[in-house]
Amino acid sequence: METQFIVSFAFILATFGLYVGIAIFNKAKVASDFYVAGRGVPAIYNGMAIGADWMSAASFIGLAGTVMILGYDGLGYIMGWTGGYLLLTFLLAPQLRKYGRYTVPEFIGDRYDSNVARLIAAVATIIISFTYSIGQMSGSGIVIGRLLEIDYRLGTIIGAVLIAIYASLGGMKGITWTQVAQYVVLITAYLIPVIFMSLQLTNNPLPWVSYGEVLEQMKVLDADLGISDYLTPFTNGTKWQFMALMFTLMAGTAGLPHVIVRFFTVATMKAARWSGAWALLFIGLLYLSAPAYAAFSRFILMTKVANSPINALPEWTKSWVDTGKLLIADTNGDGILQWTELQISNDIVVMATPEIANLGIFVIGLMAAGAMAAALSTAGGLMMAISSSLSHDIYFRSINPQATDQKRLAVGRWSIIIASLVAGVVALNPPGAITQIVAWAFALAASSFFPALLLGVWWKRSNAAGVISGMLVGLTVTLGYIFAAKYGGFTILGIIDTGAGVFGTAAALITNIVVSLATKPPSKKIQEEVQDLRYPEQMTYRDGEVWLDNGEDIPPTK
C-alpha cells in the first residue's frame, strides 16, 4: 500500500471522526437546537461557521481552477460572491434576525401573512439547496475518487452516505460546531500549499504580494506560445456576461437560505452584525488566495509539464488521467506534450497542485482533508435547509401543527438522509462543472428570495400578492433562460446560463412592485412590523412612534 494513500486516508479518517464526534456531543434534543442551535452561538464562532458554510467545494476545489482556466473573467466569481456577502451582512441579516423566525420561508410567510407564500418559498428553498448540493456531492466524489483511486462516481456515493450520517445527527447545533472545526481544517489546508508555492517560485512567503511577479512572467510565456494574455479581460465571454454573472452571484448570495439561517443562530442583531464582520475576515483569507493559487499553478504547468516528452510526464499525471479529469493527447504525433494538448479540469486544479508542485505527502493529505471539510460543511448546511423546509415550513406549519418536538426531529433527520442520497445519485452524472452548477443555484436564489427579502424588509407596501407573483415569475424566467441558453444556445447580449439571475431578479422585482401597488396594501400591523426592523432591538416602532425597551413590557416609554 502506498505511503501517500495511508497518509491521506489517515488525515480524512481522523477529521471525519472529529466531525462525527462533535455532532454526537452536540446532538439536538429540542426543536430550537435542531433549527437554530438554540440561538446561543457566540459571534466569532458563528463567523467561522459562516466561513465554512460559505466556502463550499466550489470555492475550495473549483474557484482557483476557474480563475486559472478563465483568467481575468474568472474574477467575476470572486467579486460576485464577496460583494453579495457584504450585501447580506449590512442590508438583510440583522433585520431578519430581529424578526426572530426559524427559517427564511417562515419569515416570508409571516411577513407577508400568507401560507401560500411560505409554501412557495419552502419549495424554492428545496430546489435551490438541492441544486447547490449536487455540486458539493460531486466535489466530495472527486476527492474520495482520487484518494482511493476509484471512479469519482463511486466516490460520490460514498460521500453522500457520509454526509447523510454526519448531517442528520446534530441538526443545526451539531452542524454549527462541526463547521467551526471544518473551517480550521480547510483554511489551514488551503493556505499551506499556496504559501509553499510562493516560496518556491518567488522566495516570498506572502502569496498575496508575490504572485504579481509570476503574472509578469506569464505574459511573456503567453506571447511566446501565441495564446491569449492571461490578464486580458472578456476573452471567455462578453463584458455583459461578466457583469451578469457578478450580479447573479451577488444577489444570489444575499438570498441563499442556508447562509441566511446562520444569522438566526445568534442571540441579538448586534451579534448578527459581528458574525458578519468575523466571517468577512475568515472568508477573505481564502478568496484573496485563490488568484495567487491560479497563477502559481498555471505557471508551474506551463514551465514544468508543457513541452515535456509524453512518455516522461510526472507520475501524478497518471492518477488524475485515471479519474477522467485530466486529458492528454498527442494530436500532432511529435511525442511532446504541447500546452494546447493539455486539458485540465478546473475542478482538480487545487487538489492536484500539491502534487504538481511536489509539496510532499503530508501536504497532499492535508489538502484532501481540507477539500472534504469544504464539501461536508456546505453540504451539511444545505441538507439542513432542505430538512427545515420539509419538517418545519411544510410538515409542522401546514400539515401537523400539533406535532411534538420528537416527531419534528424525526421528520427532520429522515429528510436529511433522503435528500443526501437523492442528491448523491443525481451528482453521479452532474450537468456541468461544480462552479457552473453552483452558479445556477445562485441564479435561482437571486430571482426568488433576494427580491422577496429586500422588499420585505425595506418596503412596507409590498404585499402577499406581490411576493407570490414575484417569486413565481422570477423562478420561471430564470429556469427558462438557463434551459434556453444551456441546451438551445439562446442568449441576450452574450449572457449565458450562469448569468440568468439578472433577468429573473429584474422580472421578480418589477412584478412584486407592480402587483403590490395594484392590490390592497398590507395591514397596519404588518407595516409597523416592517418599519420596526429598521431600529435596534432596544427600540420598538408602534403607532407612528419609536419606543424604548426598559426591560419590561414593550413599549413602556417614549
Given for the second form:
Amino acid sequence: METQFIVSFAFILATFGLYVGIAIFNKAKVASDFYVAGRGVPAIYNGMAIGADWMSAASFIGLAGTVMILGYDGLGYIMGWTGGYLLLTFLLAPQLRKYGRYTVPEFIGDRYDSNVARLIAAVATIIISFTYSIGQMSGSGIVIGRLLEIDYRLGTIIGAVLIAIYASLGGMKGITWTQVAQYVVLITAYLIPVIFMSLQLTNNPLPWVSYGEVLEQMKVLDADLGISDYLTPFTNGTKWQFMALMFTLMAGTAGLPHVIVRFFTVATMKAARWSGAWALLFIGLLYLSAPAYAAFSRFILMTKVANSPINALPEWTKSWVDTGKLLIADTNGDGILQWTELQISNDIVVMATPEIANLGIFVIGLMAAGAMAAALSTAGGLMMAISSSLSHDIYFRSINPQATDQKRLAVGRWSIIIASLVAGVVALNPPGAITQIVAWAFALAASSFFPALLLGVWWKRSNAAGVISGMLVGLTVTLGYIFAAKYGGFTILGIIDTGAGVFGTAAALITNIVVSLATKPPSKKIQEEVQDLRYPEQMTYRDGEVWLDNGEDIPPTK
Amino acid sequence: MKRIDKKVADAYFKTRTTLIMSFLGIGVIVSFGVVLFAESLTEVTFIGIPIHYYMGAQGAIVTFIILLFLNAIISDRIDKKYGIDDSRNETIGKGKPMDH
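Having seen the form predicted alone, please provide the structure of the form predicted together with its partner chain.
Next comes the full complex, this chain leading.
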C-alpha cells in the first residue's frame, strides 16, 4: 500500500506539473489568445484538445460500467456521444468559424441582432457548463481522495484550486495545449489495461477484435444462469427511449458551448472540418474500447468471482467492498457467492481493472493520472466557457464596451477563479447522481443551442423573435418533461427524463420557425451574412453577388 | 476581388450540401436505422458478435469516423476545383474585422 501510494502520487504530481508548466508557457497576452487561442491551433492538435475537452470523468470512469450493466441498451450512449460530431462538423462548426466571433452567445446575439438573445444564450451557457462542471469537480475529488487517502471533500477542493490556477493562467491558449497533453495521458491510461486484459483472456492484443469471443462464451453462461442475455436489445427501456436518448445526446453534443468554442480556435473552415474528423478519431479510440472493457470485466466477474465460496474471493474484491462500490451478500446462505448476489457500481469497472488483471502498481498509478486528466481537462474547458460568457458576452458586450484588453483579461481570469471555487463548493454536496445531471445538461443544450444555431446558420429568414421564443419554449418543454417524467411518472412511448431533449428540440425548432414567419424578416445585411456562410472564406456574398478575394485589389466597400 | 457567376457559386453550395446530406443520411441509417430493426438482426453475426450489437459498439462509430474524414478530403477537393486557395482563406480568416 505504501509503495502504491508513492507511485500514484508521483504520477499525479508529474502530470500536474506538466499541465501547469504548459499553461504558464502559453500564457494569454491579448484577448484573442484568451478567448480563441489566437485562432492558430493546427487541426490535429485541436482534435486532441476537443477529445480531452469532451471526454469527462464520466466517460473515463463510468462509460464502460454503464455498458456492462445495461448491456445492449448502454450502447445508446456510445452512438449518441459520437454521432453528435456528424451534426457538429457538417452543419455548424465551419459556418460558425467563418462568422468569426469569440463565443457562442456572441454568434447568437449578432446573427439575430438581439441583445436579449445574447443574454439568454450567455445565461444558458453558464447554467449548462456549471451543472456539467459539478460532476467533474466531484469526480476529481473522488480520485484524489482515494489516492491520497484523504476525505474526498478535501480532494474536491484540491482539484478545484488546481483547475482555477491553470485555467486562469493560460486562458484558451493555455487550456488548448494542456488539453493536448491531457488527451495523451488519458488515452494511454485507458488503453493499456484493456490491451493486457485482452491478452490474458484471449491471447490477442487487440481488444476491439477479440471481445467477440468473450461475448460468445458469456451467452452460454447467461443461458446457464437463466438470466436475460447480455446482448438482448431493449431490456432496460423501450426502443423509443433508446432512440430518444441517442438523439438527445447527439443534438446536445452539437449544442454544447464549450465544445463548439474549440472550433473557433482554428484558422479556417477547412481546419474546422479536419478538427472534427481528428476529434472523433481520437474520441473513438476510447469509445470503441469501452464495450471491450465491459465484456472482459463482466466475464471475469462471472467466472472468477461468481460461484466462488464467499470466504475465498480474490484479494482485490476486498478493497472495493470497503469503498461500497461492490456489494456482496450471501443472501441464500449457502456459502457460495452467486452472480445474482453481486451488485456492481458503474464506476468500478475501469478503475478496478488493473487490480482484476493484476497489472501492478505502475498501471494503477497511470490509471489515476488518466482519470484526473479526464476530469481536469473537461472542467478546464467548462470554466473557460463560463468565463467567456461572463467577461465577454455580459461584461464587454453589455456592461462596458470600452473596456481595455487588460481589463477584459482580468475579468476573465477572476471569473474563472470564482466559478471554479463555487463549483468546487457545490460539488462537496452534489444535488443528484452525476450521470443524471450530465444527461440533463445535454437535454438543455439540445433544446436551446442546437435549434438556435441550426436555423441561424441554415435559414436566413429566422429572426430575433423566433430565436428568443424558440430558446425559451425549448428549455421550458425540456425542464417540464424532465420533472413530469421523473416525479410525475408521465412518459410518452416509454421515454423517461434522460430522453427529454427530443421533445424540447422539436418544440424549439417549431416555435422558432412559426414565430419567425409570423414576424418581420431580419435585415438585408443579416440575411446576406447568413448566405455568406455557404461559401469558404475567400468567397464573399454581397448584394446578391458572390465575390472571390484573389488578394489582388482592394475589396469594394459596403 | 473578382465577381463569380451566380451559377458557379450556386453549384458550389449545392455540391457541398448534397455531400453533407448524403453523409448525414448514411449516419442515420447505421445508427437509428439499425436500432429500429435491432430485434430482427440478432441472428446475423460479425467477428462473433450479433450484428445489432456490433453496429452499436463499433460499426456505427467507425462509419462516423470514416464519413468525417471523407467529408474533409472531398470538401478540400471541391474547394480546389472551384479555385479556392487555402493560404488566402487563412489570411482572411485570421484578420476578421470582428476580432475585437
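Positions refer to the first chain, counted from 1. Note that this is a predicted model, so its numbers are computed, not measured. Take the two forms, find the largest set of C-alpha atoms that superpose within 1.5 Å, and that set is the rigid core.
Core-superposed comparison between the two forms: the Cα of Leu288 travels less than 2 Å.
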